[in-house]
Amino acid sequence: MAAKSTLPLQRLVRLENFGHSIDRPAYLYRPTHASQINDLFTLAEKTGSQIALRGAGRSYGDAALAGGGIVLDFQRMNRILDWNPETGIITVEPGVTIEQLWRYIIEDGWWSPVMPGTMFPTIGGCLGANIHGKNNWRQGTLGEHVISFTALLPNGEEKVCTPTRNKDLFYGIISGMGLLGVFTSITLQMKKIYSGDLEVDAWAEPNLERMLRATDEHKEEDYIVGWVDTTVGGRALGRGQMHSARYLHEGEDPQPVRTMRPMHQDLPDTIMGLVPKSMVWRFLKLGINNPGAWAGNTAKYLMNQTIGNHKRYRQSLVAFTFLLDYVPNWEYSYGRQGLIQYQSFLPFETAHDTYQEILQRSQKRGLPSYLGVMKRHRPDQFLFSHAVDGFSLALDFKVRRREHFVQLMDDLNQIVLAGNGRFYFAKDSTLTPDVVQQYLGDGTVRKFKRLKASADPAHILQSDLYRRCFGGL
């Protein structure tokens, strides 16, 4: 503690997950060029203080959390350094955001091969969590997307990485969790688009095995989610709305132009031009609880059912694909522990039974999640991959009664487990070493060991998630 004690009192501030589930005290720097990184890991291994990296600090878990330690946060390394708009080509700093990407493009008629479902997330952040989206099994993760990228080690070292030169390295910062080594630029391969609008389909779908089904039957969709409804049982088991979407192809859209600006793809603020939606999180906090939660989604699914299924209509890619962006602070809505989302990935054998088990469990214990979003997956070759040839089930919980809930996400880690399933970092919250052991496997435990021991001898990145997910492996 007295060699921590050089850092300045006043970088000390308190920093929290999205969830708002998990806060932590750290020092925290904002660095503006690479050049001031070195100094920071030089600074770290002085004060005897390790260093967690944090884009916008979206993700659910403890991966952008360092308590007692330094915090670099990259939303100020943000500039755009190279764009082509004839080959989609883009190069970025790490603090870019989603947000930003789509805005620079979009009028040339690009978009991101792979989005997460908020713009607000950076780059480096996306790839360092490897994100997907709801079109992994066509595209893969966005890793998949990137051509190269620079990045300093905690060792000294300036490494460009591609999927041929420093291959280790490349598979492992991209979904690595900020465990290797910084990001300093990305080089990204845009997807052609000829309108800004997707034809959608939605219609809903009676219980757990059809929507599983559903969601393999229209995987060769550019798009395909489903949205379950986590808190009814019996028969009606994990029933839900499906959402599949396609690009519109050249000359379908009569005004491209029209629908490729950012205005037409701009979010509204307020609901039917009357509600600011800055409000809407205080009249959703009312409906956050088990009544609630049924009514919504019984509501929502009946709706669906009758006057919205195989309702086709043309939807701008920013509404479709960041559902999550509709209501500003909307994850304050559950309340002062705040949520915890847990995904789990199975593959295709073993999905129906295993999320059957879950969804009862979670419901007998009276803490059922409140949202449950599902996609098709497909393998990948990262590290730290979380695909299967199979599916994922993303769940929102409530945190309260916290013993019991930590009770409840270890017997979840179990039945995954048993599954043969596997389970994604930027969401996690939960994980042990003796979990992450069995789903990584014993050949990818040993290569990342290696790997940091090459990339970061003094192990300066430590993040609370390292901490607490490899700190006995």
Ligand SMILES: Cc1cc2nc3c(=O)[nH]c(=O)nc-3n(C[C@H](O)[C@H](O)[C@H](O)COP(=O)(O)OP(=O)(O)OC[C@H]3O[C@@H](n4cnc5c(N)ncnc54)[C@H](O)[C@@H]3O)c2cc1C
The other form holds:
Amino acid sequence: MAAKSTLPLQRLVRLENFGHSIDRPAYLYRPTHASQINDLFTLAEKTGSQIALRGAGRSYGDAALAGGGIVLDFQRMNRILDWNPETGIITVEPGVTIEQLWRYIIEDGWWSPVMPGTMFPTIGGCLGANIHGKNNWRQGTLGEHVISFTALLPNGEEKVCTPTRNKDLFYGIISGMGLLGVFTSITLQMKKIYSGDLEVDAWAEPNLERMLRATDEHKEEDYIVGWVDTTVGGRALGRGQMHSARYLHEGEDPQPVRTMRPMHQDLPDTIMGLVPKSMVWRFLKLGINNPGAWAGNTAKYLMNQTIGNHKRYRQSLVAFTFLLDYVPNWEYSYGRQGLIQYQSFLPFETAHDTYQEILQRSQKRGLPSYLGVMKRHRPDQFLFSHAVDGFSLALDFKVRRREHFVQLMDDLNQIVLAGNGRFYFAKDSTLTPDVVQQYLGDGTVRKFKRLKASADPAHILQSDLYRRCFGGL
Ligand SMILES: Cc1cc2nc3c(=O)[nH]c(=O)nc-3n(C[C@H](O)[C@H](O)[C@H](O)COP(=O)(O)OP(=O)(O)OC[C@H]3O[C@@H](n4cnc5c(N)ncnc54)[C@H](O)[C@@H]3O)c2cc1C
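Following the display of the form predicted on its own, present the structure of the form predicted in complex with the named molecule.
Up next: the whole complex, starting with the chain shown before.
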């Protein structure tokens, strides 16, 4: 405790998770150059402090928080270091955001092969978690498109890693949640596109079984995602709307130069040309309760089932990919205690029964999720892989009645484990060491400890997620 008093008080701030359900004090440092990072490792050692790494802080839980410790925020290390529009190979600093990336490359006819559902995260943060998109079955995770990266380890070494060189660190630092080393530059392969638009198909499915079947049957499309109505029970449990999308082939878009301009991609500032989008979360707040969520989900489902069924349309890449960014600050509509997301990954065989139990259990407890997103996944070889050959269902919950809520999450964790499921640290705020040990398995936990002991022998890299999930392991 005494050691921490040597960190300058003027650096002390309160930092939050994306869902505004957790806030923690931390000494904040925002380096501009990789050369400053070693000094910060030394500072941490001298003061007996720990360091958590932070990109844009868009993880839903405590992955980028360090209660009482140092937080290194990389948003100022945001330079594009090299771009080759012929090959689509780009080298960036870790603080470059997904938005910066697409704005930079799209006019040359390129797009990132894997994108999260929002454009605000950084590339370093996305690789720390090893994100997936609505095309995980087709394209894998973002880490699968990394050609090489340079990382600084707390032991003072600088390592260049590729899938074959320093392989364990390559597969460990990507997905390693900032616990093994710091990305300082990253080289990625982008995907060639011939239009800034996608061809989208939208249709309704009447229950969970049909949603899962449609997600599987369309897994070979460029994108497939299901929006699940999480508030309705009985025979309609798990009903929802599917969106599949495909890239346009060369020659299909009569005006590719126009559609690949950032101006074509920009999301509108107002809803229906009237309401400024910055105000919308305040209206949404009125509906973020059980009856409001039920009414909203029901209206959406009925519209999709009638006028919107099997509607095909062209939509810009940005509008399709970053649908959640349409309403700025929507997360504030979940109120004072914020929201958490609960995303579980289930193998093909157990997905239906497990998701049925999860949805029923949360509805019975009076704590239903208000938004559900379903995706199809394939396994990958990264250290903290979340993916399985199966599905994921991401559920957004409003935090309230905290003790009941914690009890529900504990129950859901056991239900997922019973279905041989996995979890995702980027979304997590409820896992405990015993659950982590079970889903990762002894081999992975041992391998992580071995890598940590060599890369970070003084255990400097410690986020709140690390302490919560690995404490005592
Ligand atoms: C609305 C919304 C939609 C989302 N949709 C998706 C989705 O579709 N798919 C998906 O997979 N995820 C999704 N996410 C989750 C999000 O993409 C991840 O949490 C991502 O990691 C956030 O990036 P960030 O820059 O905010 O990183 P942070 O949240 O700040 O950090 C994430 C992790 O990366 C580590 N890290 C940060 N910088 C570095 C670095 N330089 N070197 C090493 N480690 C580092 C941190 O320590 C932390 O463990 C979504 C999040 C939101 C809010």
